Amino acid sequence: MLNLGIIGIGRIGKVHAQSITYHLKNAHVKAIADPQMNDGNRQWAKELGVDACYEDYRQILADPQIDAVLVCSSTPTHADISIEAIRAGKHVFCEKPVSQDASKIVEVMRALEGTGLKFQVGFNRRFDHNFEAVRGAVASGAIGDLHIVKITSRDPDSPPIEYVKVSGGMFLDMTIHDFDMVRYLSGSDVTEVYVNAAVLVNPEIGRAGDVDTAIITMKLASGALAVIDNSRRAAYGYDQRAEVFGSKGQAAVSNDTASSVVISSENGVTGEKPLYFFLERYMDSFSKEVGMFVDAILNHTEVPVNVNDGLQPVLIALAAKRSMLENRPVKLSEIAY
């Protein structure tokens, strides 16, 4: 049984705590920490069987009985807390992004060198059953040589403007998942990025210095091409689709829905809208990714999403921002870190 500590119990920290408690038989949440710890959170933790609640995460790092930590705190703290945890001898599962500053991710890499500790990044979409099947089709050679990757990723509604102002921008906040999916589905790194972007959903997003709609094209090291289309608002719900096309055919996945029922009548043919947002769409993937992290520790195997997998989407996002600002293709080799 692996003892885990969770640092940060906002929305995603609570999702992990619940999925570990209810779905993992080989792991136990021994402690949680959050600077905003209150009686409500303590009661919630007690009901989950958590042994201890702290305001200071360093109390988790100081506990010799805790084997690994999940870093679910605010994004600017991820890298520094990860480094502290590594120095304390803890395995680390870190929510994405490890940092929006690529040089900070390199610091985490250096801290890991020679430790033998496991470090996994929380790109949960890799563990979705649909995308795993698409990746399997590429890896098995079922579609032949890969030529094109297409990803559609559109949120059901735009985030609050206060969040937009501190998010790092759409590419580092939202599209970073899609950049990771391009690498995952293709099995190849990205070498060049070109962006067309606009403010079409909410003018307040533009006034905050960001965009809400984008078409992103990429060249891959394998020679294949990729395209992502993003929008901050799809009126019909959370739109998450992918297609890979190759010399022998294609593999594609549509949206998950509450049911597969299609009603046909004199008024037309209708079906269910997509599941509303990421907690509905990807809940199973949160359990699976932490389960594989725990298995990697217990079985002394490699984690499925390592720190370099955390670095590469950030580099792509930074190249995308430069491409948008300079209105030109940007090679990843131009991004210093």
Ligand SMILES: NC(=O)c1ccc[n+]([C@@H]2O[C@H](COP(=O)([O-])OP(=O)(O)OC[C@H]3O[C@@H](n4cnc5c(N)ncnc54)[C@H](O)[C@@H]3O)[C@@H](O)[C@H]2O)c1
Given for the second form:
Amino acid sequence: MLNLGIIGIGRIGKVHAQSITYHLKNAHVKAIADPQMNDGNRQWAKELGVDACYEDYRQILADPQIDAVLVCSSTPTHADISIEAIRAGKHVFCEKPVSQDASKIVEVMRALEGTGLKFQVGFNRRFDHNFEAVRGAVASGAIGDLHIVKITSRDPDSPPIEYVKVSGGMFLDMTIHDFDMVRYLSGSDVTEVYVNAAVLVNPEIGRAGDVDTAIITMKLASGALAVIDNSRRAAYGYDQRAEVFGSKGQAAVSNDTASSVVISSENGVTGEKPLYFFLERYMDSFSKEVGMFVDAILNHTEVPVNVNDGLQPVLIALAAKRSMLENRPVKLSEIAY
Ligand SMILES: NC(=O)c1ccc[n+]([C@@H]2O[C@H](COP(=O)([O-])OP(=O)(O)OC[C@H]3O[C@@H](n4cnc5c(N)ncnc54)[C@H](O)[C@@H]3O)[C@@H](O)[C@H]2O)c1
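Please show me the structure of the same protein in the form predicted together with the ligand, now that we have looked at it in the form predicted on its own.
And the full complex, kicking off with our chain again.
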């Protein structure tokens, strides 16, 4: 049994605490920490069987019975907390992105060197049953040599403007998952990015210096090409589809729906809308990713999403930002860190 501490108990910290408690037999949430700890959180934690609630995460790091931590706090805190946790001898599961600053991720890499500690990044979409099957079709050679990766990724609604202002921009906050998906599905690194982007959903997002709609094309080290289309608002819900195309065929995945029923009547033929957002669509993936982190620690095996997998999408996002600002293709090798 592995004892875990969760640092940051907002939206995603709570998802992990619940999925560990309800789905993992070999891990226990021993403590949670959040500077915003309140009676509601304490009561919620008690009902979940969590032993201790702290305001300061350093109390988790000081507990010798805690083997590993999940860093689920706000993005700007991830890298420094991860480094402190590594120095305290804890394995780390860090939510995405590890940092918006690539050089901070390199600091995390350096802190890990020679420690033997596990460090996994929270790119949960890799553990979605559909995307795993698409990756399987590429890895097995079923579609032959990969030529094109196409990802559609549209949120059901734009986030609050206060969130947009501190998010680091759409590419580092939202598209980062899609950049990871391009690497995961293709099994290849990205070498060059070109972006067309616009503000079409909410003018306030533009006033905050960000975009809400984008078409991103990429060249991969393997020679294949990739395209992502993003919107902060799809009127019909969370639109997350992927297609890989190769010399022998293609593999595609559509949206998950609450049911697959199709109703036909004199008015037309209708089906379910996509599941509303990531909590509805990807719930299983959250317990699966942490399950694999726990297994990697207990069985001394490699984590499935390592620190370099955390770094690469950030480099792609930074190249995408530069491509948008300079209106030209940007090579990843241009991004200094
Ligand atoms: N993998 C995913 O699909 C996914 C989904 C949502 C969020 N995230 C990531 O998870 C992180 C948190 O997002 P969220 O939506 O839960 O945000 P949130 O604002 O709901 O929660 C963040 C929590 O961190 C706490 N916090 C801030 N500084 C802290 C510190 N020093 N120590 C401990 N706690 C601290 C805040 O008080 C807050 O309760 C972000 O980096 C985000 O990108 C990932």
